[in-house]
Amino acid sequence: MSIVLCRIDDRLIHGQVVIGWGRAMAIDLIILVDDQVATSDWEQELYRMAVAPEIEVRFVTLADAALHMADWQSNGKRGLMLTGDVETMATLRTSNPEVVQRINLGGIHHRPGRRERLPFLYLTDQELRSLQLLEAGGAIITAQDLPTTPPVALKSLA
């Protein structure tokens, strides 16, 4: 199998990711790429509580993810690679564009400098430009909170 979903969601692992996407896509591996969480036992434990025991969860740094993406792509599991921000996913795309071909924009919430693009998606102009550059480089980027809702093309968010 392979990594079947690359998602940006600033809440990281939560019900919408595990139930909404995980069940619908028969995910059996979640790879959370976050330098802080990768070194925090208590945060990892909190996130693990949201995941069924039969789903493997790996907490990795950005550097480790870049090194192991090809292995995850061919390890026989259906994987979901998850980041909390655009910059991390952009770096992963640069590291291995064959693995990070499609990017799902999930819950990216309000903070200073961001403006609403969709009810569940707030981006700064710089984040939008970064995504547009990734798309110009061949990535397929859509915003979609759940697999049961229609995807919204990146060009519709400008």
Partner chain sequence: MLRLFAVQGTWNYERMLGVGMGYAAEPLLEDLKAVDPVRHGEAVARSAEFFNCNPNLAGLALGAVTRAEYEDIPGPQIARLRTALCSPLGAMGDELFWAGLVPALMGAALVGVVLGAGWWAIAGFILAYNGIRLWTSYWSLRLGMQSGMRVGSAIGASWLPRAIELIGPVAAFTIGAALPLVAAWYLTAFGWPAGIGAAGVTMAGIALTRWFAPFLTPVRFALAAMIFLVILRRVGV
The other form holds:
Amino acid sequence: MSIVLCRIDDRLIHGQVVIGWGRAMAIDLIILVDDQVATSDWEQELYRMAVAPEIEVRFVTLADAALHMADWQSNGKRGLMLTGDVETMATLRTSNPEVVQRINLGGIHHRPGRRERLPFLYLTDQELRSLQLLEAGGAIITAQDLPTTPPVALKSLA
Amino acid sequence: MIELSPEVVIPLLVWGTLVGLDLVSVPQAMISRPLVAGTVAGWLAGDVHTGVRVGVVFELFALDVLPVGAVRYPDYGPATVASVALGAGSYWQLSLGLSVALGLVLAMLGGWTLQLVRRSNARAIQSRAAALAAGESSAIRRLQYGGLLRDACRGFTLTLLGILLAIVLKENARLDEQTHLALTLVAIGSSLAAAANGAFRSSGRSARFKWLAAGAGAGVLLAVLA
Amino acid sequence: MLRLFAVQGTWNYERMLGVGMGYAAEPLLEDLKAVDPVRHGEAVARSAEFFNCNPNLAGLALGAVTRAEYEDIPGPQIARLRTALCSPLGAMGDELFWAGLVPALMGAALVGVVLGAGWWAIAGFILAYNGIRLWTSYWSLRLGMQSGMRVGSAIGASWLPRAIELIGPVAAFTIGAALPLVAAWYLTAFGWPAGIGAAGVTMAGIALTRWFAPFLTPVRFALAAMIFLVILRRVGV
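Output block for the form predicted together with its partner chain, input the form predicted on its own:
Starting with the chain above, the whole complex follows.
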């Protein structure tokens, strides 16, 4: 098996990821790509608690993720790769476009400078442009918080 | 057929408002679960039996909903109350289908009104952003009471609209008995499909699926024996 | 603690539970005003920032963050604690309550209703759910206040992970048991041909809502089937 979902969600691992997508897609590996969390034991402890024991969780830096993506693609597990922002996912896509083909925008919330595109999706114009560039480069990008809600194409978010 | 007089409508409106508030805002005591909302509405309308029958159908639909994060979902509480208002006093076999149809439309509308309230809350917060950043407790209190009031208004309006539609349908729905029966069967069949889908999704391919199957086996056995 | 029951009172897409958490934190932070008024203002502002978790476990975050504020932990670290707590308190709370306790108790209530328990089944559901959640709210707030920044270890060592493991199978079993019972409860009133028709609708509903998910939701399927039926009857089928 392989990485079956690449998701951007600034809440990182939470109910929608674990129950919503995790169960529906029979995920057994979650890879959280976040430089801060990868070096913080107490944060890792909290995020690990959100996940059932039978699901493996790996906390990796962006550099490590870029190195190991090909291994995860062929390690026999159904993986979900998660980043907290657009920039990190864009870098992962650049490192390995074959693994990061489809990108799920699962939840990016309000911050100064961001504008509401969907109730669960706030983006700055710069973030939107980055996503549009990724799509122009061949990535398939949709916004969808749960498997039970309709996906929204990137072009309708502008 | 029970007449929707003010003595019946006013308690239903109060109940619908409370049920609407309970779903998200306060107190989340599960009175908004359709089984509870429907049974109490049936009691208020003088027909507990229909209240339970309507409540169980909507409960099956509600079992398909997983209210996680910001996801949009139907609001079955006020919808169930209005459905009971429509069906009360009739044979459930004949009235359930039309009642459920009304309730499903209201539930979808209820989901949409939840979005409106959430957006309205966000606008209120934006207008007090400076006070929040300055740590003014009074601003937090005002926002909180405003949010609760908006949601109460939402529940009230939804229930009122539902009851008005129930009155219109009671007087004007011209369907023959066979169509009423067939609608009821479609409502029951669809609600069972919704609950089954929810159960399959929650179970995934995990050990939980075996427990679901074991429960289904026990349920079939009980149904045969009962 | 009562304020925690309205923690979703200002739910919105910008801060989610943030303002509700601020409202619940207000009395807990009151003593800080006399000790350090500047810190109090900062703490109140932080308390209403973006936050999201299952409302029934919000007390853990509220207690932990309040204690951290009194212990003078630097603001940015408290902000990271709040962010990190969204994850387990959301996922564990959703597993325990929305995907566990509620369907488990509701499945049992439906079985009870079908078997003739009537009001007792419904009262049992309400009392059991609210008893458990009241106690959980009290426990959460107390554990959060006791643990502060060490709340992660405290949650890990508590009964929560084990309860989540246990409640999932119970929920699956009771819902599994309820569905055939409810189906029989409705359909025995109509006889075999009608029962087979309703079962056909169920099968079609399961298949179509899966194939055409997420566009065709069960609600849309039901309404479409009803409209289709009325049209068929109108044209005389």
